[in-house]
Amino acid sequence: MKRRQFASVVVVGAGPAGLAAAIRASESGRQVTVLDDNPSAGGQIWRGEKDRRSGNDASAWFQKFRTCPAEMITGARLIHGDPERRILSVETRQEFFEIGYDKLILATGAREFFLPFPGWTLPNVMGVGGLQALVKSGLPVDGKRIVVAGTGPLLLAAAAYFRKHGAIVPVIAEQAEWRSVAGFGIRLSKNLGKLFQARSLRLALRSSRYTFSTWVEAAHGKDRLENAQVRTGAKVWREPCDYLAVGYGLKPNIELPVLMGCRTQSGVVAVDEFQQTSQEHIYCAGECTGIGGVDKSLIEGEITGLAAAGLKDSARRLFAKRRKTRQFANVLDRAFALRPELRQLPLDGTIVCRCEDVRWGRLRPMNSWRSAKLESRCGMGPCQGRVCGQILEFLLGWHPESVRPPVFPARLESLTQDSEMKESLRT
């Protein structure tokens, strides 16, 4: 018999936005349950115990969360949801269960955005955040040469982290132009905290080349990565390296909100001033409403938790602070916009859909996401288009047409129980 439970407020995602929402909602006396598919709270940005003691007041937020009465269920993956009945279907390693709610807060975060280039499937070529997560989990990089490439200030943060763990970072290749990054730096000077953080990162990386209008156009190696082919204008060179970490920013995880019927706009979940979605009882906070960093996620989480608890006056007092974080996010987005040359990176033989081994030459003549799925199975593998879908949106302007359950791969036993639940409701 499947287990059923209920919470006044259910929070999906235990990153900064989810933690802040859970804390504020539980402080109001609401019964709160937090679901996260990781083994511990913190999300991708605050992964691991060491990170909890540094930066963005992480330790203070974890202390608040530990002392609040919210229930935390880790290793919990949502596979389906019914917004009309306000029920979520959840799978853990041990069981399948359903949880009902009065209010649902979705803080589903974001994932790295990848662009394909020849050799990007070689061993030791990976996302910036992916490699950083591996190092946080214990991967030794002492003495290893790591080329960091892509766009955005996260490149510097990741490179500094690698250096701190003994890696050699010969070059940080930023695809944005110097004047765009300089303009961002000028805007950053108005925020002393962020300016100090940026200067500290650059000081830690003083022995690394930080180049602009530069990108990796190929990776080379026989059985594993040996060097990265880097371009700056007309200049091309091969940089020997043990790891190549490439990241072109982040993309919001909106699959669950879309499945729950929440309206989206320009690739993010549309919310009102209280972070409420088009679904009356569902709220969203953090990167799924727009990429903006930890500060934006925290303040949106607080507003969401207060609003879900019915404390709208308290939530309204935080609007001005949220406005500043959103202004910073807009500046960030403009400064690190992707250059059109990146659309020319894949060759006909370059794999685009890694799950189904579909190459660029096969996809290029097609005219829609639907035809690509029907004719090549692109986007029908385990990641369900989370990687190749974003790639093809950038390369060809295609947009995924729908989201269907299960949101993530699930055990057959869980799917069977979920089907039995629906059938029992019909009868």
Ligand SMILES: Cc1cc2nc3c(=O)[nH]c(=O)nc-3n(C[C@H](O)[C@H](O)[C@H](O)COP(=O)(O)OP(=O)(O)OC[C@H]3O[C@@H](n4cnc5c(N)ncnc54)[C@H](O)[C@@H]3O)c2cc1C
Given for the second form:
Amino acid sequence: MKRRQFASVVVVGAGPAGLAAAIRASESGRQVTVLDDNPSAGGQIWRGEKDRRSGNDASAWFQKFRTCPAEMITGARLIHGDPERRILSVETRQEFFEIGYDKLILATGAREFFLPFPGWTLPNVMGVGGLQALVKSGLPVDGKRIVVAGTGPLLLAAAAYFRKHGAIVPVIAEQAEWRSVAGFGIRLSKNLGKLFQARSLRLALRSSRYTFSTWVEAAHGKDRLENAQVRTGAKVWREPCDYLAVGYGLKPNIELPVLMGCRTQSGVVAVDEFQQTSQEHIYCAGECTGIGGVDKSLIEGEITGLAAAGLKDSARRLFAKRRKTRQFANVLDRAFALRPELRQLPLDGTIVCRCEDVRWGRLRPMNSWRSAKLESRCGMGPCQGRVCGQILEFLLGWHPESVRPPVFPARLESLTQDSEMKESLRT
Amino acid sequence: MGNLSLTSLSFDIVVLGGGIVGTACAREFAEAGLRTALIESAEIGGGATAAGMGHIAVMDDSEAQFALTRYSQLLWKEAAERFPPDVEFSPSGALWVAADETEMREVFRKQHYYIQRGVPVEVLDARSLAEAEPNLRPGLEGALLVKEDAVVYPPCAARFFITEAQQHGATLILGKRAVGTRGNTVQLDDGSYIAYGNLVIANGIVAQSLTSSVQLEPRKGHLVITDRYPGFVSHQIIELGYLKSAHSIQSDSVAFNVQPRPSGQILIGSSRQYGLDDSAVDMKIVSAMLRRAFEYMPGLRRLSAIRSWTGFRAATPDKLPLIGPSPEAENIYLATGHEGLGITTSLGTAKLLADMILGRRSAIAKDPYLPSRSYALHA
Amino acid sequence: MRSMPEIITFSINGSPVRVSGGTSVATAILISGETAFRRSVSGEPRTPLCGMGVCFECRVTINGLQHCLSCQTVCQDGMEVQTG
Ligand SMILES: Cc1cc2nc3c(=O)[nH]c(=O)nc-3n(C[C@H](O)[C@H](O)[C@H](O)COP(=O)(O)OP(=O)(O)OC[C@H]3O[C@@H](n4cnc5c(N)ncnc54)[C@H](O)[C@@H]3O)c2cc1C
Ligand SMILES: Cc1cc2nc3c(=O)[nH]c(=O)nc-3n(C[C@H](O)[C@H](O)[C@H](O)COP(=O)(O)OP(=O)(O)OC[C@H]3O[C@@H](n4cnc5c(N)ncnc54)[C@H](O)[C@@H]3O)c2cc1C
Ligand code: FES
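Which structure goes with the form predicted in complex with the named molecule, now that we have seen the form predicted on its own?
All chains and molecules follow, beginning with the one already shown.
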């Protein structure tokens, strides 16, 4: 069942950045293979949009991608890579294979950032993007009450989406202050319009309470969520709901770039003007170089695709456009900075590491990520610390350890490789 | 400044290194009433101790190896009564698996050897082996069940030992590195000094940085751990070919060695490589190691692997640890060079050292482990 | 406007389930009303958190294989899904 492959450009991630990179590189005559672990292309924002025919950005890009000769392998997760030999190990549901490359483009995107609070492990408490993804994949929310909470423009986008699918969104709890978001709001109409359709934004805002300096302190329920305890200033109330969608912004997926030896800086992959990483043959585009929304991902993807194909002049022509999207990213960052009160949310009994059920009271007295890991098993479960590592970075300032293969849990068979060592190792 | 840092801290005995060996020693000394301090530069149990498999094994490479492992194993059994759950002591027993008739002869030889020395063992034929471990491939010849072999989680065992030591009055100095000795003092990296009556060097593979009288070779090992699959494996299972692997001095080798963790996870080893100091995971070795494991347990193929890592065993030329006075000073003791058995032999090591320092009679002969054995000129 | 929603038939904990093509296993389980995709180490029932293959909360057994990510798996005819 093993196959070997080579592509002159391999793209990991089929979100906006990866798709744009693949299109540009293959238009430039390169043989391109795109790998993504989702069942279909589109990344986070365009999840499930592939077959839709609305006249938006997404469909235009999908159209371009369909007509370009790049090969797309979905349901394929990259679990290991060797930057020296330029070979990647890939796992699908049925098989595993290795693929060689000349240039590698990492467009691994971002994941949602979660904070622990009492009750956050109850069934039906989910990430904002998490619930949205489930709805995109067919979960009916017609008539369901969904409290949306956390921070960032994603709250509005998701609330609008839920309402479009018939849900009642009684409150959108934004932790940031009105003042800091209002500064962002000058650009809000222009930029948010691009983030999602302005019409649904208005809809979301009209019959939901979009309240600032507001956050969810606790979730209550017996076997599943029954209500969310919301706080704004001194006022606290319980909002009955079927789902609580809560997320505190996005964090770049840098594990794979780190495993491949790419240098990072303040939590994002460091790249030069052509999006090249510290590794000569590896480029990075999109959210993994910094959170900035779909436009940043697209333009970085285009630049990367051109640069990887050796068309530096064409790439350079896009620099000005990229600059604008990056400015937007900076504004975003400042407008939705997390308030210190959020550090007080977990109680001693609140689970922080959901894989191993390690509670805050156990972790709080410890002095490093490593000793927490060794003594409490925190971060030792299958998410490999992706959820709790970021939490503890925020709560205690700990930095996660180095990345080791597999970069995602993988079947043991997928960690074997064709190797002449096989026989010579036996003594 | 120099005078200021010459603080008045002074102990009967100072242990350098908070791995399983150092913490076991500190506990032994403190319980014996010595004023004890342990200095650990990073975390308790974070060195080789965090990398090791935690198989409490009796081994029969040599009489000396047998004596120390068996003695230590019984000490583990005794100590286990007080272990908190996170030490994960589980008396799973070990199966040494024979793939063919030649290896089966080795099973009988071992059986004979262990019975003579009072170690409870049992030979399993092909059928009872298949019943004991249904996920082993069919067609194996049989196995030797070593009943008192056990499994622990070494970092928490080390944590438990240092906690007990502290309860007996020991001082833990964490986050400071010993950089040298002068007179009867240890110098720390923050410029301070600590005076000792006796010093125990138990900092594992890097012991050379503190004493020129040891010769240790790093022997790199790889391990892979899976998600939770309770019941998939019930014993520590090792192929008899492991012995060939453990004996080989120069070449890289892999062997089938799996361990059931109390969590239901399966820990898969093992590999040995010489002459490397790079701790990166080498997928070629992982690959070879896993292929070997699949030959014995085909069902492993589709289980989910969560993580892989490496560690270094501190190997001496004769593969026995260095336990006893260092050739360079009478009151400096060594406790290192435990190769692939330091979790097991930490407890025996602690007893022997305390016996030497306190002039007690020891339960087993100490000569085979004395550091002076490798330094015939000083002897 | 999806292209022809085909119907997929498979089972969750032995009971037959029908969903339209392209539905993820995670979604199908939620539709079925189940609130414990898995039991956590200390026995708590858990449902998906991230929906994107990162958090591993949505692990279920699919066709006998444990620890499969239901949010990353599309329902297929004849699939046998086990939760809890
Ligand atoms: C749920 C959600 C909703 C969002 N909604 C909006 C919105 O409305 N507007 C907006 O501007 N922005 C939104 N964002 C931000 C959004 O991430 C970006 O705008 C855009 O999707 C980023 O594109 P990208 O290509 O950089 O990354 P992504 O879209 O995140 O794509 C990365 C892809 O790489 C895949 N991948 C990662 N690692 C591997 C691996 N090892 N092997 C194989 N595949 C891998 C991922 O599964 C993913 O498909 C949203 C983000 C999330 C998480
Ligand atoms: C892959 C692998 C599998 C193994 N499996 C087993 C097994 O199944 N059973 C078994 O019995 N053994 C096993 N072992 C062997 C066992 O892990 C080691 O022998 C044992 O952990 C050694 O413990 P230690 O305390 O001597 O060293 P370490 O655990 O390395 O402790 C030394 C400590 O000293 C500290 N230190 C270093 N320098 C200084 C300084 N200058 N000042 C202060 N502190 C310092 C370090 O930070 C470290 O914490 C295995 C080893 C490996 C690598
Ligand atoms: S819901 Fe997080 S991995 Fe599936």
